[in-house]
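Here's a solo chain for you in structure tokens, the form predicted on its own.
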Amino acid sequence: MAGKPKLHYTKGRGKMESVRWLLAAAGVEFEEEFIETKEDLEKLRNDGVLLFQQVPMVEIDGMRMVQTRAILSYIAAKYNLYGKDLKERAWIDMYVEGTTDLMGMIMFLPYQPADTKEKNLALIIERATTRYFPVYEKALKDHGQDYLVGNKLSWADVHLLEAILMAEECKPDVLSAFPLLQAFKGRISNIPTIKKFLQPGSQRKPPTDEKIVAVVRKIFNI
């Protein structure tokens, strides 16, 4: 029997957090080996286990996978969270790319200069409420189903919930104009595997604070 997936990354959310979310949603236990110093990263590079000298890296099924999108799509397909045919996968991919764009803006906010943070935070809220969330609200309204694609839990649903919770950390009432997304949030949050991941003490990581920013800057020389 294969061992648990092993995730190599910092103790922060970063690009690995969506991998943690997807594995947790699939009910898959995983281990983490944290990169805490520049030397830890250099060791991985020198050992030749990072295909492009970058993390995230996930050890799974005898592979050392890199590139976040490749890791996520493999997990989604392996655990039946990637639709039943090519068209459903195309929709899942489109929805995931949208939430990835929004989460990327939020992810990099703590690393931006203090004098631009307010402006960038306002842009995040504006994009969330005028570009991204209206798409998902309309999708749920148009087909009247509980999930975004195929009336079945998929990677797109997990990713959207992650994005919603990140956006709410920026502005708690960000969903005020989106009643179907509010209901979606409650529904998906109560799926047993996801509910467990949202409890204190899980492997979900807290919002990025100044301490994490300082550690990441030191490890990656930024």
Second form
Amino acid sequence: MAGKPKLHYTKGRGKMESVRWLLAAAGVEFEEEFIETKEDLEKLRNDGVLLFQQVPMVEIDGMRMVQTRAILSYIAAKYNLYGKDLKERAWIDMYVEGTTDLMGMIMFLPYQPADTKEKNLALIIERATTRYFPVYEKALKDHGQDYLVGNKLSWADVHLLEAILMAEECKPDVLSAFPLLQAFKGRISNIPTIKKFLQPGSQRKPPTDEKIVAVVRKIFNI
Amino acid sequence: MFKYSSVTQFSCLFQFEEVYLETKEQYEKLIKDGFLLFQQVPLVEIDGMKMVQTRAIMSYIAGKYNLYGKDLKERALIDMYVEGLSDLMQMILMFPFSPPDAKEKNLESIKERATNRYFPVFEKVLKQHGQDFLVGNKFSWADVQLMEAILAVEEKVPDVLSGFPQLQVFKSKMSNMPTLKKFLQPGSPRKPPPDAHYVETVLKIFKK
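Switch from the form predicted on its own, shown above, to the form predicted in complex with its partner chain and output its structure.
So here's everything in the complex, that chain up top.
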């Protein structure tokens, strides 16, 4: 009998946060085992449970899945958040790659040298407001529906909400020119499973601070 | 261009045309005409869609042409393998653009990662199930990606497969599959290794 999925990662957002979001949105309970020291990571590697010696790793349905995209695709498909056919999946994939690129920039920000932070933050805001958000605003405007793809909640919507909230942590009024995204944010945040995830006490992780950066640098030698 | 080579591997399946970006103006026109969802290439016009984002494009092609396994679990394995290989390919892709004084170190990294992290995984997979293909005893996207990665690394480290007998056999089998064999012959859409002229062109087009 399959137990709950078990997530192996550090106790911060990083690449695992999108997995936490998607499982939560799908209403799937999950466990977490946190890597707190270098030795914890070495043990996982020595036990041979990390296909490419890396985390994230998620134990799910008898598999030890690695590679964030592979994990997210599996969860999306399993819980019917991946569209109804190949073309809808193609659109979801394209949208998710965009939000992945944006969130990747934000994820790296705390690890940049202090004297480049301001410049990198400015680039994030520029990309968010001129490259990424306009795409999603237009998608919603063109079809007038509540969700990005196929008039149904999908991985793309969950990922976009995550990206919006992360961007807002960088600049609170980043959505000021995007009325449809503001409405989208309100709607998706109110979906019961997601609303629960957004409440204190959930498994959602706080923004990455210096303490987390120090731990991560130590564990991964970066 | 950049991540182009992985997409053209799929030419083993069907005919396609190519439009080459040679100038900044061409690129800017694509953006202005609203062709590029996120203002980036690759762009593949397929089945009435203007698809961008390499992974999305390849997933679509794999799904359409039955190269994505028979069920969700096989797809999961294919995705894991492809993502790992993509990380290795990314190192190779960026190599021509690294500064001259970093090239030797980067080459060492490629060799180390291929030999210690990636190739052992696929050697083991093939050894354990004894089948010709990585997943589900059937040709899939993962096999195409592995083949591409092997050849790309060999261009830099000719004897890289010396410790991997299963991969040597795999390489030989894949090379003899009719569609891949055709792609590996001169005159196919396969692109040559990047040279200085290529690097110059890319920088000219994409550098702000």
